[in-house]
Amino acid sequence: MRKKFFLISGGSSGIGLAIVNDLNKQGHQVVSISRSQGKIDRALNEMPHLAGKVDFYKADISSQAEVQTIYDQLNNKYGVLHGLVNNAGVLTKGTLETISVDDWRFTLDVNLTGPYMLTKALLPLLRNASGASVINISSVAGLKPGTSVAYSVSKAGLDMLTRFLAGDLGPYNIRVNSVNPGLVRTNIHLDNKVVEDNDAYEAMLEKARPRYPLGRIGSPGDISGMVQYLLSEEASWITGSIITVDGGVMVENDLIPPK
């Protein structure tokens, strides 16, 4: 790809940080947004080579005022945006009987309303690119119910937002697609206190691993590779797609005898 300008929300950890790092390696200008200064500091400690090369902004995409500030900053500095990756997300535990209304609202505000507001605010910059790509990082939990009602519903909604915007923004030559990962080794479960500690997290991963036909849990790089492709001009005729990158978990069949 020729040098382009990209924005990655939730770009200071896990999948988002892998995408930021890969785009930086390719020579692109990348803006990373995070709600937490602590996560930004952790990212720069983990990948010090990004300091001075990637613009790390602290902002909450569930706040309309802060989203407007993001637009103002990008418009003043770049005036164009070739790609937007809506990766920021939170994970909350709970079924209908156990999740609080506050946690439900918080999850949908960040995972669904945030991408909607960010894409809407940045639309003028995406239109200026004359061929932009929007990628929503969704989840297989949006296709098949997971362990959290709020998370699953937010990701199902994000997939429908993808489909709608693909038709809505296609006339501007803006492509919109979803990437739906399976379980990926990141900090999201620990950062959101879904598990208590590293031992509990490792136990959770090991319990889940047999459900994956390819025999392993995903890595952030597995998802970043698909994102790089969808951002590229090689994917110029792909829009409205919901693409699972999940090690086969969506086709897992426990009736097949083990190998």
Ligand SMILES: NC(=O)c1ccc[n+]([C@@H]2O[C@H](COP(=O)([O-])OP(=O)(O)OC[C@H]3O[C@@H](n4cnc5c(N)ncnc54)[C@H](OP(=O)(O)O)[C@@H]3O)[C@@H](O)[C@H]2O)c1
Contents of the next structure:
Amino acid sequence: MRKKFFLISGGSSGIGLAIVNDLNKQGHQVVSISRSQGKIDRALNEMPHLAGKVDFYKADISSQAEVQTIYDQLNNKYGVLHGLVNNAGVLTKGTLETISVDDWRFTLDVNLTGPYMLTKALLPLLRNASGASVINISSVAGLKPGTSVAYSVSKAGLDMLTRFLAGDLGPYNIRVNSVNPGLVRTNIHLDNKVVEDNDAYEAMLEKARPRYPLGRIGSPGDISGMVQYLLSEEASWITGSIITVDGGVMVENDLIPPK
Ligand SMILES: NC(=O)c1ccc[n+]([C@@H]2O[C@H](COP(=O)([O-])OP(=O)(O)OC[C@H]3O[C@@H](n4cnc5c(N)ncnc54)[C@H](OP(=O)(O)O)[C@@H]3O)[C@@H](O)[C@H]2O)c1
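Now that we've seen the form predicted alone, could you pull up the form predicted together with this ligand?
Below, the chain from earlier opens the complete complex, with every other chain and molecule after it.
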């Protein structure tokens, strides 16, 4: 199999780390970008086999200057990118009345402007691959209002970015798709202080579980499986799709009693 080059934003934790690990297992060269050394250390502690194999770069996807530096580094080192997974994201709490304007801007900057800037900056490298795949990790909260207005709006915007770019970049044979997970067990709620502690997190998962027809909360591997497929040549005629990977939570309605 031909070795390929992939960039995964937010590859130091949760869903991104599972994607990084699965691509590394297949022998591909993977670069992750994320902000904090602490999460990179936590990832390497959990998966020590990735040390020296995966490039864990430190950069903030909401900074135009840092995104430009990532482009320069990848251009100098590889000159081509076969796949970009816009996975990095943040979660903030709040409804219209309770969210601050700062939190609104922060959420939109990371979850929506970040993927836009990264895809735009890396376009020359994606074009060089003659058949690249871009995947935006969105959410079911972008399809149906969730509990955070900024988060839902950022993910709905991301889905439109997917559809717009699919039309825009199709002529370069670049495919663009969204993967929209339901609730997945990761560090996102605790790291973003959306729940107070581990007990509150477990209680939240337990409360949500009955709404999932398949009877369980997702694992990062569930999402990575779809991402691996969309990155592969088997998916070469799929673009502009918004694909839920959600244990069936989107079919839940008032007529189906929770189990
Ligand atoms: N877990 C769920 O239930 C769920 C459900 C639906 C959708 N999703 C989506 O799935 C994606 C991954 O979530 P996850 O649950 O795996 O979260 P996670 O465990 O918190 O991981 C998020 C990753 O993104 C990085 N990141 C955050 N802000 C960044 C920034 N400004 N620049 C660069 N990297 C940044 C984090 O590292 P640093 O903080 O060190 O930068 C970390 O590596 C997100 O887009 C999330 O919205 C998750």
